[in-house]
Structures are given as C-alpha cells and as structure tokens.
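Next up: a single chain in structure tokens, the form predicted alone.
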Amino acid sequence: MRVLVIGGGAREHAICRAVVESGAQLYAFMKNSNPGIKRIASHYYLHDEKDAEKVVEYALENKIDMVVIGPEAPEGAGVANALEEKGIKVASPTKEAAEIETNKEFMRNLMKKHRIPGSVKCEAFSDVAEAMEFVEEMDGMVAIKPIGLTGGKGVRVYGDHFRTLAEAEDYIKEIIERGIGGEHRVLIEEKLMGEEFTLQAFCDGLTIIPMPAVQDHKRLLPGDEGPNTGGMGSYSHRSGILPFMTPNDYEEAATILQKIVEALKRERRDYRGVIYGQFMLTGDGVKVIEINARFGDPEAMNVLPLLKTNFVEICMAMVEGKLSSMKIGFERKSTVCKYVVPRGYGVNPVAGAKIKVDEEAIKKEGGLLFYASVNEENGSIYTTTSRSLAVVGIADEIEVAEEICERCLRHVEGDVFIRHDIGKRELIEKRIANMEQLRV
C-alpha cells in the first residue's frame, strides 16, 4: 500500500516511522527538507502543505492509496476534501470536521448546543469595549484566545502572561485589530486552575479508541515560566494515565471526546482521523481547554512508538468506519520527550544555525530521534525559526525514561536550547501536590 503523509515536523516523522513499520510504502509532502522523513520515504516532494491542488496532483501521480495529514493548517485549507473528491482515502478530517480546532468559537458553541460536559464560561467578541466588560465581570481571571489557528502560541492567561486589565485590553485590541488567528474576533474564557493533560484518540466517525494520556509543557522555560510555545516536551506513564490523575479522570475525558464526535455527526460533519482533547483537570473535574483535529506535537511521539497494532490498518479502519472491530494495544511503558529548539525560540529564534546530531550514539543510548522543522543541505542540518528535533526515552518508569532522554541529548550540539526539567521527579511531584490540594 502507498501512504502519503503531509507535513515535515517531528510529529510527522513519528507518523512516517509508524507507516513504514506497518509495511506500507511511504510518500511525503512537506514544506521543509526533514532528514528523518527523507531517509525512510520512497519519494518526497517539497512544497506548501496547504496547496490542495498540488497535493492532489502529487497523490494521483504516485498512485497513493491513503493519505494522513499531520498539521492542522492543511486540514483547515480543505486538503482532505480535495483528495476525497478524487476518490483518495484520507485518514484525517475534512475542513468541516476540522473546524472543531480551526474555529474555537465553533467548538464552544457546539459544546453548549449539545450540552457536552467540560464546558467553561466564555464569550466571543468583535468589539474591544464589549470584551472588556466581560473581562471585568470575570474579575480579570480569564484566558484570551484568537478564534483561529496560531500554532499553539496565541493564548494568554491571567497571572501567567498578563496581570492587569490594561494588559488584557491591549492584547484583545491587538487580536481584533490585527486579525490574529485569521479573524478580527476574540474568545474570552474563564481561567481554569489545575493540571493540563492531553488525550488523543483514533476515530472513525462514531467509535473512538483513546490512547495513553500525555502531559505537554507549553511554556518555554523550566518551572513553567516564559512565553507559550508549540510545546517543549511531554511525558506519559506506563499505566496509561498520568501520576496526578485517576482512572475516572481518564474516562471523563474520553466520554467528552466521544460526545463531541457524536455531536459533529449530528451536525453532518463526520469526523475520521485522530482527535485530541487538551483538558484541564480541576477540583471540579475535567474541563476542555481546546479540541484538536490531529495528533499532538509532541504527544504523538509519546504514543506512536508504543503502538503494538499495525498503524496503517488502524488508519484504514478509521476511513472505513470499522474501528469497533479492532483491538488496539500499546506497550505498557513510560515515555519522556524533550525538544531541542533554536536559541531564542519563543521570542527571536536563530534560523540557519548548524546542528550536529550523532544519530548512532542516540540509538546506542536506547533513545528515539525525531527531526522537526530543520533543513538538510549537503549532509548538514540547519535550524529554521521553529522547533528543531525531539528525543524520546522509553522505559518502565518515567524517571528512567527521562535519564535515557538526557543521555541522548548530550549527542546534539549547536546553538540550541532544551527545557531539561520535563519528566523530572521534582516537577511531577509538584503536579501531584497541586492536584491533591485542589481536590480537597
């Protein structure tokens, strides 16, 4: 079978690896020259991933049987729709189904309309003064979000990113006036207190099969300081839930995802592909921060290496509505993933810097390497303004997986930055203590 993967990041490298390990012939369509993907692909093409016409042309030329879309932007651009119109199977959502991610206002309205649990108090505004009235009603304790896509970097939360009403007003004005996220509109939500976690699931339009829970770390600096990023790293536990969670919390999150998929079906937006919820575990249970129409990045790199079931067969089952007949298994292992990013990432990243990677040494240490937004030229690897590469350690315990990850990172050299506290015992114990306090 010929499978085309769209996207050139570390998440897509992980997807590509899973495709090849499933015995399929890999083709890749990406905007950057990802060395890891190039090496394992039968053929690749470098081009704008949102160009639906070009994707279709490439898929037809190469007699592609099935397509998996990695990033959200091509989904929002209707790439899946264009492929399906030509009879090509796509294990990723259409533009209409992907609106659950590409339009945060749509997601919140869907949850309200269908009375899905996990909702929060929120309103969308096109007028700064009206938005500020709502912020004042909430005593400033809010999260401010552009309506559309911002690569995980558009959200600002009281206490973390701003501390005064004047700062809140400045950002609201900036979103509305500049059209950040593609719309001159802003979503204001109540601030949630608790611990964030990600739950990803395979979905065939009706059935969902959840994967192990993962905790991502959005903030750039150790101790959850600094600006938001696309994600600096993540970890998972061999139990399938996180150390600060209970099995009931996991079930609550899975139930919310199931209800969202059912609501989309009632709205005639059949959802086929991976869906994931970014949740906040609060003292009042599980709340939805956002829903995403794809694998997480970095969370894909925590779960895909643990997958025991043939990935391409799962993708086909999602396309054909046959997930309920599949038994999907994951290795009972813990994982720690840490991103290597260019110096200045999150503020003013250095592009074009050379990175040295000793792939053999990383392999000997027992780690996995996933290239992200880098370019390979004449055998050398250079940074872009986005994240460069990710390293994953896998072991029975999180602590050991973290140590493997750190040993591997010693074999990466360059003008780069790494958030080293991800997966360390001190940070995880802090998460556990926080939830114990909130549950009292």
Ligand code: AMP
Second form
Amino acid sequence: MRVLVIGGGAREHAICRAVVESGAQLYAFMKNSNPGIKRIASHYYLHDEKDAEKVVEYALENKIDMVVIGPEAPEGAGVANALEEKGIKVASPTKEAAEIETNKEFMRNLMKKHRIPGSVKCEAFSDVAEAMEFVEEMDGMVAIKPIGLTGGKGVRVYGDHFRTLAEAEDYIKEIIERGIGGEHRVLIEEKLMGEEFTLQAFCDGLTIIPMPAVQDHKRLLPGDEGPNTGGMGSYSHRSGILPFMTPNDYEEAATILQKIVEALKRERRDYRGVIYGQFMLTGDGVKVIEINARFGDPEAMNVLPLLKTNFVEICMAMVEGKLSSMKIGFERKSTVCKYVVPRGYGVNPVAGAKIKVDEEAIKKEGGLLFYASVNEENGSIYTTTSRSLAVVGIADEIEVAEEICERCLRHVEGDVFIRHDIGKRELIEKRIANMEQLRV
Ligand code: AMP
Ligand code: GLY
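Other form of same protein, the form predicted together with the ligand, not the form predicted alone:
In what comes next, the whole complex appears, and the chain from above leads the way.
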C-alpha cells in the first residue's frame, strides 16, 4: 500500500514513522526538506502543501492508495476535497469538516446550537465598540481571538498577555482592522482558569476512539511565561490520564468530542480523521478551548510511538467508517517530549543557523528524534523561523522519561532554546496543587 503524508514538521515525521512501521510505502509532500522524513520515504516532493492541484497530480502520478494530511492549512485549502474528487482515499477531514478548527466562530456556534457540554460564554464581533461593550460586561476577564488560523499564536488572554481595557481595545482593533487570521472579525471568550489538556481521537464520521491524554506547554518560557507558541513540549502518563485529572474528566472530554462529531454529521460535514480537543479543566468541569482537525504538534509525538495497532489499518478504518469494529491499543508508558527551537523563537527567531545533531547518541540514550521545520542542505541541518526538532523519552514513569529526554537533548548543538521545565516534577506538582485548589 502506498501512503502519502502531507506536511514536513515533527508531527508529520511521527506520522510518517507510524506509516512505515505499519508496513506501507511512504510518500511525502512537504514545503521544507525534513531530513527525518526524507530518509524513510520511498519518494518525496518539496512544494507548497496548500497547492491542492499539485498534491492531486503527485498522488495520481505515484498511484497513492491513501493520504494523511498533517497540518491544518492544507485541510483549510481543500486538499482532501480535491483528492476525494479523484477517488483517492483521505484519512483527514474535508475543508467543510475542518472548519471546526479553521473557523473558531463556527466551532462555538456549533457547540451552542447543539447544546454540547463544555461551551463557554463568547461572542464574535466586526465592530470594535460592540466588542468592547462585551469585554466590559465580562469585567475585562476575557480571551481575545482572531476567527481564523494563526498557528496557535493569535490568542491574547487577560492577565497573561494584557491587563487593561485599553490594551484589550488595541488588540481588538488590530485584529479587526488588519484582518488577522483572515477575517476582519474577533471572537471574545470568557477567560477560563484551570489546567489545560489535550485529548486526541480517531474518528470515522461517527465512532470515536480516544487516545491517551497529553499536556502541551504553549507558553515560550519556563513557568508558563512569555508569548504563546505552537507548543514547546508535552507529556503523558502511562495511565492514559494526567496527574491532575480524574478518569471522569477524561470521559467528559471524550463525550464532548463525540457530541461534536455527531453535530458535524447532522450538519452534513461528516468528520473523518484524527480530531483534537484542547480542554481546560476548571473548578466547574471540562471546558473546550479549541478543537483542531488533525493530530496535535507536539502531542502526536506522545501518542503515536505508543500505538500498538497498525496505524495504516486505523486510517483505512477511519476512511471506510469501520472504527467501531477495531480494537486500538497503546502501550502503558509515560512520555516526555521537548522541542528544540531556534534562539529568539516566538519573538525574533534566527533562521538559517546550523545545528548539529548526534542521531546515534540519541538512539543509544533510548530517545526518539523527530525533525521539524529545518532544512537539510549538503548534509547539514539549518533552522527556519519555526520549531527545529523534538526529542521524546519513553518510560514507565514521567520522571524517567524526562531524564531520558534531557540526556538526548545534550546531543543537539547550536544556537537554540529549550523549555527544560517540561515534564519535571516541580511543574507537574504545581499543576496538581492548582487543580486541587480549584476543585474545592
Ligand atoms: P488557542 O489558539 O485557541 O488554542 O489558544 C491558545 C492558548 O490560549 C490556549 O492554549 C490557552 O492557553 C489560551 N486560551 C485560549 N482560550 C482561552 C480562554 N477562553 N481562557 C483562557 N485561556 C485561553
Ligand atoms: N499543540 C497545539 C496544536 O497542535 O495545535
């Protein structure tokens, strides 16, 4: 079987690895020259991933049996639609189904309309004064978001990124006037307080099979300071839930995902592929922060290496609506993933810097290496403005997985930055204490 993976980040490197381990022949279509993907692919093509016509041409030329789309941008550009029109199977959602991610207003309205639990107080505006009225009604305790895609970097939250009404107004104005995220419109949500977690699930249009929960770290700096990023690293626990969660919280999140998928079906936007829920565990239960139409990055790297079931068979079951007859298993291990990013990432990143990676040494330490937005030229690896590579440690305990990850990171040299506190006991204990306080 020939499987084409679209995208050249670390998430896609993890997907590609799962495809190869499933015994399929891997083809890759990506905008950057990812050394990890290049090495395991039977063939690859470097091009803009949003160019649906080119993707279809490449898939037909190479007699591709099934396509998996990693990032949201090609989904939003209708790449799945174009492939399906030519009869090619795609284990990722159409443009219409992917609106659950690409249009935050659509997501919130869908949840309201279908009375799905986990909804938050929110409203969208095209007018600055009207938006400010709502902000004042909420006492300024809000999150301000562009409607469309911003790579996880467009959200500003009261207390974290702004403090005064004037600052809120400035950002609302900027979003509406400049059309950040593709629309001259802004979404204002109540500010949620608690601990965030990710739940990803395989979905075939109706049935969902959830994976182990993961916690990502969006903020750039240790102790959850600094601007939001695409994600600096993540961890998971062998129990399938996180140290600050109960099994009931996990079930609540899974039920929300299930209801969203059912609502999409009712709206004739059948959802096939991996669906991703970003949740806030609050004192008042589980709330939805965002829904994504794909694997998370970094979260894919926490779950895919633990998958015991053949990944390509799961993808086929998602396409054919046969998930309910599948048994999907994950190894009961803990994982810690840390990203290596170029110095200045999130503010003013240095692109084109050379990094040296001792792959053999990382392998010896027992870690997994996933390349992200780097370019390989003449045998050397160069940074771009995005995240460079990720290392994953796997063990029974989070603490041990974290140590493995750190030992591996010593074998990466260059002008880079890493959030070393991810997966460390101190930070996890802080999260447990925070949740204990909020639950009373
Ligand atoms: P998003 O791009 O929607 O995932 O938002 C990025 C980050 O902003 C999230 O991971 C949260 O940390 C934060 N965030 C988003 N919405 C809210 C909200 N309503 N309340 C509090 N924090 C939020
Ligand atoms: N880890 C955040 C995301 O993939 O959107």
